[in-house]
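First, one chain by itself in structure tokens, the form predicted alone.
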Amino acid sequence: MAQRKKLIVGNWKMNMNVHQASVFIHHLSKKVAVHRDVEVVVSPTMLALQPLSLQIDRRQFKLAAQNFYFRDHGAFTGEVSATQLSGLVDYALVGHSERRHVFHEHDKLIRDKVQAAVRNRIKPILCVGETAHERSEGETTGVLHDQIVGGLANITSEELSSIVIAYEPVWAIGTGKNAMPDDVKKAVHTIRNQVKHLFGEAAAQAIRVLYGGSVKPDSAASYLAIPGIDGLLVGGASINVHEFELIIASAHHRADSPEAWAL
């Protein structure tokens, strides 16, 4: 049986200058081995992504962007569009909780940023999850209802197939609060069966679901045993050549086949 490969995201955010970001990688290249079962994607800051696109064996890295306007060129000044990053980066963030909650972006620019991802051939990862509130609440299954019908909204069957899901709970980004197995377990079957609804079983079952929210080391391999999870969205821990190496190398053992899950 076929294996499922893992995918293991490193989210640098606003950290590390390009020489920071290009001792990083080296540092981080001679740690990691390629592994047919793990495909590993960094996303650096946009300065770092045109030097470090140079530096990398594809084999081994791939790069992701961490944001990008959605009009592919025009008067925009200080925006980068995915028509600039096409052939630059494999992957690009949308959606992430601190996209929506600290620059307010909203469903409609998330949509237009997927369909401009995917339009330049770029594999966007569709970042949703609920605050602490909206937990508290009990709202959960309606915001990702709600993410995952706007982020897709207007995407093909087809188009489908280039874009992965990731579930990150905004209560335990970046705070050290983690996310229980069987809470990402609902979740991640939530987010599936909402694709099913929208376009069918076959693409449920086939779309990559990660998890991110306060990954570490020791609780990587955890997440990555709960069923319909591919892979982790790591922030922190990413910039940390030690941890994201043990991260990387939990998703090595933990490859699984794509029959894991029932919806």
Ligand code: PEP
Given for the second form:
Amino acid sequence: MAQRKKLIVGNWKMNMNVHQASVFIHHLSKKVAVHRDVEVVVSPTMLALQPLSLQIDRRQFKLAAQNFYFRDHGAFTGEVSATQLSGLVDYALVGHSERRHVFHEHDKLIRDKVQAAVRNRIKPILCVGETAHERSEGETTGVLHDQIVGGLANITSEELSSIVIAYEPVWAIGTGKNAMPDDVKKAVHTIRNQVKHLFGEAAAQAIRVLYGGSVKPDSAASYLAIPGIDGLLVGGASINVHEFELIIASAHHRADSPEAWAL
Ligand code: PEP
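Now the other one: the form predicted in complex with the named molecule, given that the block above is the form predicted alone.
Next comes the full complex, and the chain you just saw is listed first.
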């Protein structure tokens, strides 16, 4: 049975300034124990990455960039590259639904970003998921297929080991709507099948798959119990110290349970 480290990622989006981010992590650090089998990652505003990188104990927290540009350097006013983030962050979100839908990021750009992250030794968290309309039209499987094939098009089998996939149904993000565990289970199965088709059985067993979409302390455990789910991508609840602490505690609890590693 594959042993995949649990991963809890807090996406702070465009919330908190540098000072507030520092105070937040100070409070959170008092509440979160270091756990060998659970990684906790926070993704603050780009401005806070540098100061937080000096403040955190990397055994307790890792950092993720919310965004970056796919070119390594050059005349791209206002952009930040994966090369510039290299060494500062361990992870980066790619293809988050807000980037896809608010900023119209398309599959080619997302593919280029996945490649740029890997090239710069940053682990991409590739976010995939269907909209409410696509779901009502029965297109979920097709959407996941296209987003995975598109996002991983230029990746080799060796590079795949650094990639995380987050299943985030768009209609569940920031809405308070909860995806049913059975639907999440089906989606995770589709994702692993697609990875198996592209990269083989061992890769499908090894890749970490997260769930994201309005996760709160009272729903975290039920998502973490879904076979094949290795962690959570948390938005709203990750900017509340108490809520995020409880979600992390659910992952600790899960990692300690005997069925924690079932596919
Ligand atoms: C997200 O930002 O990826 C997310 C899942 O947000 P929320 O938890 O607020 O739905």
